[in-house]
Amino acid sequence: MKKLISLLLVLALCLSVVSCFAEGAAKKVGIAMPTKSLERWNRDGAYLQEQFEAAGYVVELRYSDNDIEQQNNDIQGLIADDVDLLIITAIDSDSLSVTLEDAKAKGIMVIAYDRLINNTDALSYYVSFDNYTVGVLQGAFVKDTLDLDNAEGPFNIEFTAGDPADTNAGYFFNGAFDTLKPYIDAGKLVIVSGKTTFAQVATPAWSTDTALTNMQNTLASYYSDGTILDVALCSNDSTALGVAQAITSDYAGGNAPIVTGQDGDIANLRNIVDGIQTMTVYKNVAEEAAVTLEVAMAILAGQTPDAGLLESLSAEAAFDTETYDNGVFVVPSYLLVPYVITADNLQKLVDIGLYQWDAEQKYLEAK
């Protein structure tokens, strides 16, 4: 009887064990995207898709067609499916606080992945780059390029910013701002066509096609007769493809402006080989992946991710306590750090193994 006793205890205990595993290995993730017009919220919902499904989780992973509307839907969806985290990249960082209640209700922890999520307290953590520091690297590539504390000029600028929805796209453009307006109060940079703050510039959805529409305005209104455009300084690739193709097709000018941009998105990659844009501003997505896994699996093993998280990592980060409010309380936030890519060297993004050269080592192409 003893021994019955004791093969039953062992069964249970092994049953026991095998239900806990199989309860860790059906951790669900839902991840929310806001659109796949843009290559790079592609590129970021397949890698973490990718990531957390080898690390042994179920993924769920939708895209809201830029529609704050539908991305509200879809986060509902995945809160109705019983996920156990969410990753949301928000399309309006100020639309979801509503959505997120239920979540919290749930128990269901939230991780903002790249842009910031406002005015909830059912955020728990934020993972992106140094965006401020992205801003920061476009208006000292200028600087270093025109040689600001030597040449004379003054050089003629205009700035393409980013979406008002989308927190990221204030700082992107502050950190350029700020660091060449020693420059513009002195009269070496000169915006010839006035448009000096954010609002003035802003580029709703980070649309190719709007960011074309006004830099054609612009150059019909104020360079049409042959004044020199110097630099084109926008925040991102999308809204450089537009800016270009109007730089392109409309420029009246002898010169080939600098030509700013931000992502690497393949089309960009081609134009720097090209010559037609200058540079970007890379983020690694392979990094903040591996950053949102670590964060998530902490979390979901109960634990407190801090800054002692990223010892393990390769990746340039830093844990941020102070910087992000959301309009509730500041945001613990893992901030990467962004690098420059130029024509000299693209070999950088093959060697992190997400870019390969084509069949004639011109142009990159994703891997």
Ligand code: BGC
Contents of the next structure:
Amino acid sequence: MKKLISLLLVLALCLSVVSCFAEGAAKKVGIAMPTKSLERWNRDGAYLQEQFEAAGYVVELRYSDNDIEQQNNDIQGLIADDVDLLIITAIDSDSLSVTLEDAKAKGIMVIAYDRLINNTDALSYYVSFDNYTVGVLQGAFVKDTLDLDNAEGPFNIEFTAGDPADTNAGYFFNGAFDTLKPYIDAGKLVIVSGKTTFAQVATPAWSTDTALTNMQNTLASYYSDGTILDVALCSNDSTALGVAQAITSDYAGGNAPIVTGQDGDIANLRNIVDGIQTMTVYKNVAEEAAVTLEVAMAILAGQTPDAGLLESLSAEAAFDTETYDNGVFVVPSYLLVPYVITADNLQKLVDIGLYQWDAEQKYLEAK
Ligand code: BGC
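Instead of the form predicted alone shown above, give the structure for the form predicted together with this ligand, please.
The next block holds the full complex; its first chain is the one shown before.
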């Protein structure tokens, strides 16, 4: 009899485990990424899909070709497919609020991934990196490399910022500009073109081609007389790619200007080895996906995660309830920590397990 009871207990336990698992497996997650044309979003999409599937979720992943209308339609499609949760990287931070009303009406929770979504209360959480710090790291790199506190200068600098439709772009620019402003004000750093505001240096859609053309124009207008360009401060790698190309083809000076970036895209890591780009701010998007999964599991289980969520995770991150006001409320945010990569510490990317050296041990490639 005792044996029978324990057998029944074991059976009951098994059944509940199975049904729990089945319930978990039935949960569907819709992921909306901006575009395949930028390397990093391919990596983000792949890591998110892989990690959510490994945790037993069904994943629907959509890329919307950097087209705002298409992203709204894609998200509508995910809502119609009855996903339980949406993970969205907005193409335009201001254009999703109407679509997200439909998600809210159906009880679908939303996590803003990497980019904030404005003017909506349908959001639960924001998972990103400390975006202002990305810019600070770029500015501090320039300050240290030129030894601005001691060197006489003056040095010439030009800025290239990101997409005005992306809330992150302003944070990146401000972080870099605020860090360098004391030296600009003191005349030690000179913006020869006079393009000092975000609006003047923004790059719609973070386009490499636009960054290339803008830099060619700046070089033609202000540097063709032999004026030396010391720094091209670029907010990310896609713009740095265009700017570096413009410098290679159109810059008359003999020096190699400092070129900053962000993301660690493979083409940019090559440029760093070749001395065409100087640094990139690296953001481990596999960890960004891991934090997102953790937040997703918690909110799907009806919890309201806070700083405690990070305790069990290896990713270095902070819980922030002050910075990201989306116009309706301050969105609770998990912000991971970015760091600087140069030609001297590329091995760090191999050590984190996401990259490997190519056959010649010269360039990095994705693993
Ligand atoms: C991301 C950057 C990326 C940029 C362009 C930003 O929102 O945070 O990592 O370089 O978009 O895709």
